[in-house]
Amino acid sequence: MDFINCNLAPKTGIFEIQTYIEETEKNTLLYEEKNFDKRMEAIDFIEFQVIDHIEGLLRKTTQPDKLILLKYSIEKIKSQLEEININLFQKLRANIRIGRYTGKELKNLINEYVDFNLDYNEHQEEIGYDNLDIFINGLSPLQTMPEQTKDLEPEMVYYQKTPARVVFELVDKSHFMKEDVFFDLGSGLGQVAILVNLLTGITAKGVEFEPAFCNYARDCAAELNLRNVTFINTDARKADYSEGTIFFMFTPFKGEILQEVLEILRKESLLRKIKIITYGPCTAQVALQSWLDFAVPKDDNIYKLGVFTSF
């Protein structure tokens, strides 16, 4: 009786939630730590499902004896399941630590846990989130997000992280040199700058506004040894960027700020080619820019990479 990837039936009862427990304990293959997108299907089948179907029950019943025994049962088996993932990632970050995952190694090492595809990218009209951003968040050796310190000017926009996947399209279509210096503005908690540093082994720079975010991504970046990943707590507008080659945007403000960053990397643009990759709302402000050229076909989704070139 396979469960997942539906919703239980309200009619569901101790008996098909007794099989579903039985089966999900014999399922050796959810227990072999290579098999992530599986593990995960059946925690999240768990936890929202199974779980709040049990919850719905005993709040319903006088006889909750056996209810209760499931519910046990059933968040031993999610404890167990979420134990083997604690220690992959510990693994992971051990490894990641003495450089042993960089560049190829790490995308094949993430292949073997997670089935992604950048083509599916090209399918995406609005932010979306999967098994790859849950793998990823996992070799962070940080896991609580800190809580914002600073209020926001009225055009900066509120932190949202972005997708794993829109990274390594980034990294995909951006064709970085050894002597790149890749700048993420409104780098957040870190993620893209350490992304791309991972998986191309060049210089990466976060200008944060929040200094928690910041001190956040310092700490990450510095709990798996890379050298090569720094964060500089400012407003974007006062940022040194005369090392910069290739600069990222996930839409971190808009409007007069946005204008004004755009031109402080204009002049930048007058000492040397460079490169701006957006995503989100940004990419319209940034296309209308005379002294940039669309390294990509135009597409009106603001949920694809925009890739520009300074002329």
Ligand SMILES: C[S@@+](CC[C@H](N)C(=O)[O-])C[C@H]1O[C@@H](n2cnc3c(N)ncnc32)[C@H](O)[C@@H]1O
Second form
Amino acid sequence: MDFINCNLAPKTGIFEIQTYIEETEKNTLLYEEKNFDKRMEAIDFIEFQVIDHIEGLLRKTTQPDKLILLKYSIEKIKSQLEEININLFQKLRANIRIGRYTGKELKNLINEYVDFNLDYNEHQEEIGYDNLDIFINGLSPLQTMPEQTKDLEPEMVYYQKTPARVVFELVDKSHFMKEDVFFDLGSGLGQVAILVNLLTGITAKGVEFEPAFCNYARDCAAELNLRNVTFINTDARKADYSEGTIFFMFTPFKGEILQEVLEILRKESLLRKIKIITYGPCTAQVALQSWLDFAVPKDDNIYKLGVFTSF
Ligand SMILES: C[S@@+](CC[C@H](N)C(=O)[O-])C[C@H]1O[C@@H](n2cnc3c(N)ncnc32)[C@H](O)[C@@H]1O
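Here we have the form predicted on its own; I need the corresponding form predicted together with the named molecule.
All chains and molecules follow, beginning with the one already shown.
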């Protein structure tokens, strides 16, 4: 019986749950390190279907003993599966620290664990996260998000992560040269700058208003021993962009702040050609700048990357 990818029917009883547990225990594929996608499906199914279902049954029964044992067994399987991921990520992080994976090697390696079809982005009409995000989160040496310590101004946008799939697409579409310097404006916890550096080897910098996020990003880069990734804790209106050639924005701010930052970038573009890559609602405002050319066919879907080059 294939339980995964279906919802447990309300009438699923102890016998079926027992069968699922036995089948999962015997499914050696789930315990092979490489089968990350399948393992994540199983972990999700256990957490959101099986355990939830057992808890529902427990609320209704006066004879809970058998169900309590089943819950214990399935939680144990879930921990074993999670342990495989924890060990996998520890190993990968150690290899990143010693510079073992660079650029294409890292991409190929990730591809061995997670389905990587970037065409999927073409059809996304909203922000979507998937197993690739879970995998990339696993590479992060820090797992607890810090609290915001400063109030944002009304035009500043709260932290939300760019989906990892979009960062891979960004790398694909940007045709980075080794002398490029990448900036993420409003870099949050630093994932975009770190991933761009890991996938391309180019210098990457993040500019972030919130000191706690900036410190977190710095600590991640230091733990991974990434010397060409730096984070600057300042308002994007005050940062020094003199080295930058490629600027990414996942709508970090809007309105006048965005216009002010675009004006700073326009001045930089008088000194050298620059590229601006946008994701989310800010794309519409960037598309209005007469000094920028839309480098990819114009598209109204704001959750498709906008790629602009200066004239
Ligand atoms: C939508 S999040 C993007 C986070 C990051 N780029 C990523 O994709 O993981 C926007 C970020 O911009 C930051 N931000 C907002 N206004 C800013 C400003 N004026 N200067 C620098 N950072 C700013 C916020 O604190 C937040 O972390």
